[in-house]
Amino acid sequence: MLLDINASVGHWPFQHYNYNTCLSLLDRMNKYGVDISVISNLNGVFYKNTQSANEELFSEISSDTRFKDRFIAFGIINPIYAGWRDDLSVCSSKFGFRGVRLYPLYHDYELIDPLCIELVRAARDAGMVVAFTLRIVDSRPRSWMDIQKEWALKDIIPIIRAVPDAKFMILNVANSTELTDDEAALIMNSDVLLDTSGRAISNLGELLKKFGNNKFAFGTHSPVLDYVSGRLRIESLRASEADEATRELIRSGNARRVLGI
């Protein structure tokens, strides 16, 4: 089985991308053997009022009884903006979301501000997991609007600590995953889960001795990047570096546990 935790869906303001709904996704999802995607909604990335884009969301989901068992939706929430709290239980109770993904960088608050940390604690209390995407597309090339900080494994830890409880997916970790001895123990110790689309995760042979199994999970962060290389870094790991039961942690059954499915 191949369950992707970062796919998204709707449009990117500074360049046109391609398999961006969910019938497209769907299409390639078939004819590259994935199971499920778990999606959010890009357009929440930009929206002054996030709710707007989980509402789209729910209503493409809704509109095709195809997309019910293929697709799992996660909702953009920004804890700076009024009525968040609202969003979150519209999210979880109504539209039946299993997660939240949250963008400090575009939202413009800190990860140790105290809403945000209230928000990750309502999250975990909803059973929702929580997302942080560390890099959307590389800053190097960017539009001169787009932000330029993207984040390092290192910098997704104060929130980790603040909520050692909450459930966690880290996506696209494109930069360097060094850490410091106490910070790989809470990321080993916490409900984690770094997906295989990013750069940083090319070796990752190496990153499973240092985190353990349990803590990778198949992911493509389509439409922004090709859809094959999360997969390739699964399948060309060698035997001595992972066997057949690894393998297939990381393709679906860590998601599957944190995800509760």
The other form holds:
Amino acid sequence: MLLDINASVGHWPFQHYNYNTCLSLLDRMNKYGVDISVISNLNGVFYKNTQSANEELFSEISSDTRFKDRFIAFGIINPIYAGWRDDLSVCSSKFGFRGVRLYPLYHDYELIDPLCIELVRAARDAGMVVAFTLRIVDSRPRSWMDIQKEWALKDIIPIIRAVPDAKFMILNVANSTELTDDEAALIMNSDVLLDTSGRAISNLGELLKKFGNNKFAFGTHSPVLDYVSGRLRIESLRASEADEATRELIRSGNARRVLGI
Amino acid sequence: MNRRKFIAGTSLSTAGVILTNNLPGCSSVEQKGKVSYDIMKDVMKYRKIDAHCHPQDDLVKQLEIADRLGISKMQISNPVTNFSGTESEGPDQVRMHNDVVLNAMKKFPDRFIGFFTLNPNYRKESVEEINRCVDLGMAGYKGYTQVKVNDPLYYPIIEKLTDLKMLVFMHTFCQLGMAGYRMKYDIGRFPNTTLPEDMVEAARRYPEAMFHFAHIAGGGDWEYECKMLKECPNIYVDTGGSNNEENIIDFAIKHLGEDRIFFGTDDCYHHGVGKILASDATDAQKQKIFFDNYNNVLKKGGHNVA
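The form predicted alone done, now the form predicted together with its partner chain:
Starting with the chain above, the whole complex follows.
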């Protein structure tokens, strides 16, 4: 089974993307053999009131019976905007969303802002996964209206340290994976998944040695990145780097564990 | 709502979802419409020449990664990058850099196609270095940021390379602060970096020459680059670089046509291959990009792969 933990629908305001609706993404999944995609709505990165984007996503997923078994929805929540607690509750209880994606760089708050920590704790208590994206797009060819800053893996550590018993997904690991021994131990002792879409995962064989078999999950970062590189990093591993059982963990097993499905 | 109520509410509701709905992925029925996709079979289906690589310290490891992805030949160059700003860029340094490529070619003659570099500020020495490198079997030229490709210092080099039917392959860039827009941004790039506009000017001056615009996925604005280069049929691009945005290849085909695009990685191997596989190009177009287009150009100088 292939379970993509890093896909989105919705618009990116600075560039045209194909395959950014549930229907077009489903076609993509069918063509490339992907069973399930975890999705959120990119519009929520830009709406001040992110709940509108979550409502759009719920409405789109509910619009076609084919979507029910193929998509797992995550909401986008901004903890410094009014009403986020209610929004989170609605995402979880009414919409059935299984996690949230947070965008502190775009929503302009610090990762360890007390409200962000409160949100991560609330998500944990609701059984929801919390996802952070190290970058949505490559900042080099960005629009002059886009943000410049990108994160490295190290930058996520403070929130994991603040709420170590939450479940985390770290998406599009495009930059350095260098960590101190303490930081690496924190990752290894927490319920953290890194998806395979980012360019820094190209040495997946080495990373498996460093972090273990249960820390990686297939991801595409669709529609922003090409649809197959995240999988190519898994399937091109040598048998000496990953046996079939390990590959299955990366293809879906680890994601299913964290998502509780 | 306090925390206890929130937790209780969401827990019950979540339980409700579990009781009343099938969880995604838990159905035993095969997903309707989904086909099996053997990605490694797809990877190995295409012959590949990587038109943009650099010799790594560990050549064996570099080739092992290439083997995984079915890359049989790699064009390598070793330009004087001077990232620190303190490195010598003189003829001795240029020769030393080219010798690294020559050594790699000697060790693995069936895998590496060597390109030499120059510093066009040194006219006489550049001509001598071209002759030395060509005599030793190198197949083309890779320029860096010492001089823009449309600078008159480049004219004799372009003319010589044209006589040899070799590519004028240039490191290039285009992003905020460079090229035709938003010049207020200072991103610290070398001022003599070749921009799309510079290559267009050179290509129009020398329509018989063959230009290679490096790595459209190397962090530059690839939409800008493709639109700028569109009207110059003697400019080719490679797909190398660490950016693998979904639409790069399809956009390049739309604007440049399927014959002016080379597969390149700039040592980003997995997503170098992945971005082409995932494109909407036909099998025939992918084969052109992965192999035929570059081989056809190498053939003009007698350096093609059999």
